[in-house]
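Here's a solo chain for you in structure tokens, the form predicted on its own.
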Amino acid sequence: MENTHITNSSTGTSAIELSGIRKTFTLSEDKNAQQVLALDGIDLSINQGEFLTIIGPSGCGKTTLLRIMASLILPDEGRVIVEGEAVSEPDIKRAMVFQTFGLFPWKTVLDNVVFPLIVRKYPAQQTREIAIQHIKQVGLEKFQNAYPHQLSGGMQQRVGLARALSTGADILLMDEPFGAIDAQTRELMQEELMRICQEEQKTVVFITHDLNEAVMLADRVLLMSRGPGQVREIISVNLPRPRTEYDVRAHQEFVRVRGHLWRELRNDLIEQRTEEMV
């Protein structure tokens, strides 16, 4: 399998650059507590307008890596550069979308989407206009006055996506955002996300455990090694866009890339189980 950094939709300009990222966690506050190396020397460049998916065995540090990209946690070593500037705290260029919807249950859909704009001190009238625009974009205009408990899981995730889009962030960092919704809704959300990101030329970094999803969405797939997490392989996915206009899963490139990823992950799983039995 050939590794390449060519993508289908990126501009060639880096949105995020990671250099020498290392991160260690201490398992407890005890001074003699065991330390676990989560990430060990991550170097990565993500182009503007690129859709990068990240997969790897459980415990390989995927979420830790994404949180470092968002500056929600800091690396012990290495640098994070966003659009040419070194960063060490969250900013308006990056928005995080989690698997758990994170909606305020006492706020309406509109108020949930408006919230990050209020925090960023947008003018009141402008916040409402921006929020309504993105609520319409995800197809929830009829539900803007509903509360989260009145919505399905898929609809709640749409609200989370609208909230992230409303911030105007150029970079969306998504941690298994569709993992908690049913299979049919998940496919619809995948299509919706691809459409929105292509229209607005967002840069997306997307963690998933689903191989089909990883290949379906990505310009490139980053395969991480078993912990401590390292970049094992970066694979280009040369599938035409828009991918909603043909049967992606039947395409030879989809079959090729998915098959390769599964073989690599399967070997990791077998090795892991063998070590656990020893």
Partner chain sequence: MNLLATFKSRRVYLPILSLLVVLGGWELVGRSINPLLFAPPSSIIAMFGELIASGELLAAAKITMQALFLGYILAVIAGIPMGVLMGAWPRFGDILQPYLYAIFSTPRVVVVPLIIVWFGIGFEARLFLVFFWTAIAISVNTAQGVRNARPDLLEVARSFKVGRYQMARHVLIPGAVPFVISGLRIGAERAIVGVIIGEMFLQIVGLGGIITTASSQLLPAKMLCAVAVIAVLGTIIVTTLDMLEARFQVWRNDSN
Given for the second form:
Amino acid sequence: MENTHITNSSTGTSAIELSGIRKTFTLSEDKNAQQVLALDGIDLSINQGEFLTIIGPSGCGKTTLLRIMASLILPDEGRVIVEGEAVSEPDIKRAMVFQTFGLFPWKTVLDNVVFPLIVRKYPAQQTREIAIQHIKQVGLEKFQNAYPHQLSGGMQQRVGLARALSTGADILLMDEPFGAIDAQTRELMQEELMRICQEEQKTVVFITHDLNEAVMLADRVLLMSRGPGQVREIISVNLPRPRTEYDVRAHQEFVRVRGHLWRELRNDLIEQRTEEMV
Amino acid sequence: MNLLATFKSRRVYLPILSLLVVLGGWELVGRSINPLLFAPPSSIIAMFGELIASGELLAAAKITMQALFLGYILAVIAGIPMGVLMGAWPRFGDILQPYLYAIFSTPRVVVVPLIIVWFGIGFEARLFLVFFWTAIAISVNTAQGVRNARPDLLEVARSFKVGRYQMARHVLIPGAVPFVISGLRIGAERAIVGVIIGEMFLQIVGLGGIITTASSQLLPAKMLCAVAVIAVLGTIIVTTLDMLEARFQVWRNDSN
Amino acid sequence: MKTLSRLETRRDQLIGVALFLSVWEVAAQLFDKPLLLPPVSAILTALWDLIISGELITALGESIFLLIVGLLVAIVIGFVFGTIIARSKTAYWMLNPYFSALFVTPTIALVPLVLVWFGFGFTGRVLVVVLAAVVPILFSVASGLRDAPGDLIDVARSFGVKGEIPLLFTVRLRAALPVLMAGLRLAAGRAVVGMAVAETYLRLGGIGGLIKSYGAVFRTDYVFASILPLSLLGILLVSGIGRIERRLKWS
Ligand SMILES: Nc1ncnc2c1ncn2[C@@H]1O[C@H](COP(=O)(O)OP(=O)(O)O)[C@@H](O)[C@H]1O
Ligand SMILES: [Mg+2]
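Switch over from the form predicted on its own to the form predicted together with its partner chain, please.
Expanding to the full complex; the earlier chain stays at the top.
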């Protein structure tokens, strides 16, 4: 039980493999517009069943990287390989959880969770059962028929999570999913997420701007550096699972990794500021 | 259903009190100065009874509503598909928008001379006054709704790989409904004004016609009867659309 | 998925207008019924004629004067009653029904009454503009002041702003400004309609009178030529206020 993440990491093909990913954005619509280099040659291999967190200063390209992994946008250069196959469109193997929840305000909780299934034309009875099962899994069975605006932020994101789980995708792509949720609820949801992902052997890519969260959840933490977006470092977190906020915080490994990441982040911010001044 | 408690609520007794004061004052002042010209409430009520008894008011209201509803329904039938086209095909919408905006901003009373030379002064002319401006209101709002789909929800839908039809069915159309309904509402206000303009300036019939005739007969009490019916009609139509709006938007506002 | 730039949109619109006007011109020439459809060239000639004869300028001046006076009166009345119903629930329940009724009644239906009660002089005409424009201003004042930002008022008070009047000017009005401008924009659109109604129904005068008198002699080209500046006036007024409104918004 102790070292599940290590066994997971050593099995077969990678869940996601990125090679030489570059992406530039054009800022305005004019011909002589400014170009922004958002990602500059990212190589990365994510193991099956791995929990990878991504952290970095804001604007360093985290969201862009995740959207490329989801095939919501295509890279200018480089390849995205999911479970051994090159991909260029969203598919059933990957499901996304959004920072602003992305719930349809005109659909009830149940209809929101059912949505990806009816899009895939599952039989109606089956979709309902699957959806209800995942709504239960995130503890919202009493709120099936509520509309999103009647729920708190934490509950809304549980719906977002249930929706992603209901697709049966092996890979969850999460962009600061708990960023807009209060601290206590967030700790609870972190634990639930870890439990669910471990039970169901999910591969998770999880963006956060919270150092504690990054270390607490991760098998590996990917630190991105700012301008233009590159991988600065990938660091393994050798903490036993299951983890709870309470035991982990005092653990020596947690303190070591967190301290290391903080120094690196800080250096990056300082470098950037001196560059701006020059 | 405690009647006494209802009357203790000030949202009930204050308007009634104020109405009594205003109507009473009007009655006294109107009577003492010039009862014919200042039409005190008692004379309006008497006039109302007369107009109902003779059937004149009901016949006029029927004529008004015929043009109003036919024009409005035609505007809905034409306006919504037009708006969807303009929204789904932004280039077309952008090119059309300036004309619609210009026509919409032009007071209709000054367009009356043009309508007379184009459509005459009969039913078609009145229908056009209702139809055209209402259709513009509905189509412009619908187009806005289709174009203003929330980008984050479009992305959610794309991440689940939805097709064109499902995108329209689950994301674009439900998102546009509030805009369409607000178009229906603005359109209804426009339609009511349009039908009255037509009846006062083109073909002197209906409720607007009563106002014009009464004005030349110097009978303010008769005018006020027609105005009151128009106001009540307008309130009923707008309130109905408000209720429709509320029903389609359970997901928007708390229903308390 | 490609969105067109502003520039491209403008270009398309210009091409659209050019095409539209050319088709109109050619169609009108072929159709040859200037009463129904005067060619664009005839409308432009009429416009030019109206400009150099000074007729248009005089009429516009008269209209704009009426519009400004009417709007100012509406603003004053709207502020007074808007403040009253915002600050007192009793006043709100006693007065609101009349304002709501006025709002749903087409102004045009009230004009004959104004004629009977106030005559067709300047007072009557101003009153029509006020009836058209006052309610949106009044409602926006009321809602702007009612939804005053409690936290900002606390900030101002903690830094020493004392008394209702200073608070009104430092925080309440500033916070309500976007709402007030939205009300003013709506009111301006309705005021232009009220102005046209007053000028065509009460006494022929200004731009509305110009249009009606050319309509009466079936000079469709002149009717078009005088509607054009009126529409332009309305559009400029409303979009000008809209522009200020957008600059005042902070969120
Ligand atoms: N659709 C876009 N158009 C233009 N620039 C973009 C777009 N998306 C992201 N960018 C730019 O790319 C950079 C990285 O953005 P993002 O991936 O959102 O960063 P992060 O999520 O790490 O804060 C930023 O400079 C941002 O302004
Ligand atoms: Mg981001």
